[in-house]
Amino acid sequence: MKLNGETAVYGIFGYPVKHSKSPTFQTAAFLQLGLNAVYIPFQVKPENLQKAIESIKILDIKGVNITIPFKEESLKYVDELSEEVRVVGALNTIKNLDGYLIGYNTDYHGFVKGLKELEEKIEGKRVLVIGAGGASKAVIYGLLKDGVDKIYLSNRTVQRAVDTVQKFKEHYRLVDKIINPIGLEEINRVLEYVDIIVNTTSVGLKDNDSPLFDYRKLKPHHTVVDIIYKKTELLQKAEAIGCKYQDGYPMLLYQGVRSFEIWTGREAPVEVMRQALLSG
């Protein structure tokens, strides 16, 4: 790769965001395709968002990511927002089109997309979706697109479960149908009603944070997805249980792919990317 001026500028904003993989599997990509085009990890002060969003049209950055914390802040300073991020509530990709600013979200297309390594269909499945954040939004948005038959949405405050089904509500008549808010209380008593188990709070980043429920409920047939990047208690009883199970670098490859491939219009080279993360 040649530094010149011709090279695309891509980045990636958050605070802190020393420790992201984005660039090591996009960098990756564009290489194998050729593209003169560069990649870097851009630590953003939050007082600073607006600001920085503002440059990528003055210094003519073609696109970014955007990670924690800035999601739903980053919405009010774009000019244009996809469907998808309009329903979420958050963004984590923008596509500078000669500075107008368009907002997408492919966290819900990561999901999706590394669920269905493990689960070929999900049209039908019954899933207990664990928090009631940003991430949990755009999973949930990617199940309803699926076509699921019921998500139990479980959060330890319960009135941001209902307002969860409450935003979606907007969106989707019959959502209140599809969704049922329960309390971390309930999960236990839900487990069998249910094929696919998501966690999307950060309970198990750490090695001593209390389980979200009795991991030795668990059955063989549950398939069970932790977001956070690391083998999770909840993911290591799995494993021992005979679920089948993934952790969170599945959605953060294919959200990456889909972004490359808003970014340039070309097919992003997958296997390319998926190495370059597993060794980045």
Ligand code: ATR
Contents of the next structure:
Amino acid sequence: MKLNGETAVYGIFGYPVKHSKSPTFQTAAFLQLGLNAVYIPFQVKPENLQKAIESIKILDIKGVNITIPFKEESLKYVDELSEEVRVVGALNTIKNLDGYLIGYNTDYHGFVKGLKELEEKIEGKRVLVIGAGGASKAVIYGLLKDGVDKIYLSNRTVQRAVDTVQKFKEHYRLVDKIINPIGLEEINRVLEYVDIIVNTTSVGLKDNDSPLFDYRKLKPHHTVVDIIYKKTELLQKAEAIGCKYQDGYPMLLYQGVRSFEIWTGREAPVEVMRQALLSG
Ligand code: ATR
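Please show me the structure of the same protein in the form predicted together with this ligand, now that we have looked at it in the form predicted alone.
What follows is the whole complex; the chain from before opens it.
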């Protein structure tokens, strides 16, 4: 890679940012396509987020990803929100169009593209989504856009699931016919009605976390996605029972693919990015 006066600068803002895999696979994509560009991790202290986003314009940074804990607060500091950001209430991608900042959410796209590696057709499916935080909203947006029949939205704090449905109702009038908010204790009851199970909570990150439900109740016809970046206990049980399953890497890959395409207008080299992600 040769840097010169015309090298385009991209990056990621997060706190902490050192665990991010995006610099590795975005750089691989730039190299593969021979683009004169770099992708840099920026550790931004929470009190400096507004200044950091203003600096995108000042420094003529072409685009950034936004990660934890800034995906929601960043909405306040960009000039325009794309449709999915308005619905989900979170963004993970900013494009700088000659000093005009547009916010996008590519997480929902990443989730759906990843899921389609396991399930060709999502339309008409019934899904159990566990968790009602930021990640869950992007997952739900993707599922709704692809035309699922039913979402059981299960959360430890049921009120948060109810609030999520209300939030989606501001944009989709009939959404309360599709999404049912339920408690964790109701999961056992709905398991027989669902095709796909998605964990969006942090449960499973630590090996001694208590399970969200009795994982032995999974059936081989279930497709199980955990957006955590490892083979969690949920996924281990899914594998043992013979379910199709997936960890968080495909979602991570495809959100990055979409960000790359939004920034560069070029088709992303997906397999090169996947290799960089899995080996980096
Ligand atoms: P993110 O933006 O990554 O989704 P978040 O907004 O902090 O993170 O949401 C975390 C999710 O994990 C929530 O659904 C949370 O449940 P509550 O709303 O009841 O807090 C869920 N979660 C975290 N720890 C949990 C646990 N030990 N058991 C069950 N759910 C848990």
